[in-house]
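Given next, in structure tokens, is a single chain: the form predicted on its own.
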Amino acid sequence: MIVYNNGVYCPLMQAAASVQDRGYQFGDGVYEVIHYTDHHGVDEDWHLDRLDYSLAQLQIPWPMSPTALKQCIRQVRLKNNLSTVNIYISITRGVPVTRDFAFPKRFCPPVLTIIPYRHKPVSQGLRTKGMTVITAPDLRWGRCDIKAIALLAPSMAKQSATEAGADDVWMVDDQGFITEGSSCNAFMVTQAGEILTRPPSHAILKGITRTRLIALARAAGLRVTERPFAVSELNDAAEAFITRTTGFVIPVTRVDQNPVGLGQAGSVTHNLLSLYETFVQEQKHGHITDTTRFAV
């Protein structure tokens, strides 16, 4: 596997970072994951808009222009001969002269890494059977809107789900409302067919797939309401699902061992997945001219 490592294309095992890198010592950096299908980046520009937001929030300068970054991503895909792939991009503040909790007073160049990961399609069995999730207190920091590389809290949450025999965890705030999954946004569908999901705030990451799906659903005449929903509301839900870059739309059929609705993937979830997959194909073939920018 060939990666881009701070100015050099090299085999993965030869890529390295300084032990003084603030990403290593402080988790001081941001990342993005973009899905490419048949060489097309799904909402690539939106992902780079969100990357720009995360960098700005942490006052980290771009290591290169977005246009140049696109070219580096393209080279990584070509060098690995991967047309369908998930591209991981990380940018850290870099290697300062001295270690300090405050941002370095002297400029140090940010460090850029681009790694390709082979895409593992969601199995048809999971699309039909759905995911099982558990709930757990949300113990993350208060700026989840920044896509930061410091992922220990969601990693621990995902581990708790694994140990419980579940597929993922939905984190819950101290008012009893679901925030999001370990690496996904959470949705539920009421018996009346209303789609609910938490509104953007510092408490969640504003997902690219989430945002696109909401727009597609509303354009199709479906009712989407952005409001927090409580764990207790899932007892009366008709359906639930998640959205994420690497899986699009995946049904959730059990929460804390309790079935959601009929305990199987529902029609609304299937319809939303179809809408999103159609969008991906139309965007790939240039049938959609969307000039909107992604606003966090």
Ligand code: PDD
Contents of the next structure:
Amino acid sequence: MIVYNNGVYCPLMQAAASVQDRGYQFGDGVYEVIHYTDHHGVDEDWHLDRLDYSLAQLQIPWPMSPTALKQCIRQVRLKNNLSTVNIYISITRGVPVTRDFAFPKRFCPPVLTIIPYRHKPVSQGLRTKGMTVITAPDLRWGRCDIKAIALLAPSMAKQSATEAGADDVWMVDDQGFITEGSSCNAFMVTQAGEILTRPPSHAILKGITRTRLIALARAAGLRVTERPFAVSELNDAAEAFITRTTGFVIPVTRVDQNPVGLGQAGSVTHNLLSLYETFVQEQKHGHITDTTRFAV
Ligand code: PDD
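Alternative state: the form predicted in complex with the named molecule, after the form predicted on its own:
And the full complex, kicking off with our chain again.
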């Protein structure tokens, strides 16, 4: 596999980082994951807008222009002969002259890495059976709106799910409200068919898939309300699901071992996935030209 690492395309095994990179010592960096279908990046510009936001929040300069970045990503796809793939992009602050907690005063060239990961389409089984999740306290920091590479808390959460035999964790804030999944946004559907998801804030990552899906659902006449929902509300939920770049829309059929609704994938989730898949195809074929910017 060929990756892009700090100015060069090279085999993955040869791609190395400095032990002094602040990404390594402080978790000081940001990332994005973009899904490409037949070389079309799904909402690619929105991902780059969110990358711009994450970089700006941490005062990390762009390593190159967004247009040049798109070209590098394209080269990685071509060199690996992968047209349908998930592309991981990370930008760390780089190697400062000395180790200091404050950001370096002198210019420190950021380090860009682009790695392709094979795309595993969501299986038919998962689409019908859905995922199981457990709930756990949200142990993350106060700026989850930044897509930071420091992922220890969600990693520990996911590990606890794995040990419990579940597929993921839905994290819960101090008031008992779901924030989001370990690497996805969380939704529930009420018995009245209203779709609920937490509004954007510092408590969650404003997902690209989430944002697109809300727009598609509203355009289709569905009722979407952005408000936090409590773990206890899931007892009365008709359906639940998650969104993320690498899986689009996936039903959640059990929370803490209790069935959600009938305990199987529901029609609202199914319709939303269809809407999203149709959108991906239409955007790929250039039938949708959305020039709006992604505002976090
Ligand atoms: N994760 N919330 C968190 C904490 C995430 O890490 C992600 C994405 C999402 C969904 O965002 P989007 O729809 O833009 O993918 C929400 C990526 C896929 C990852 O870390 O691999």
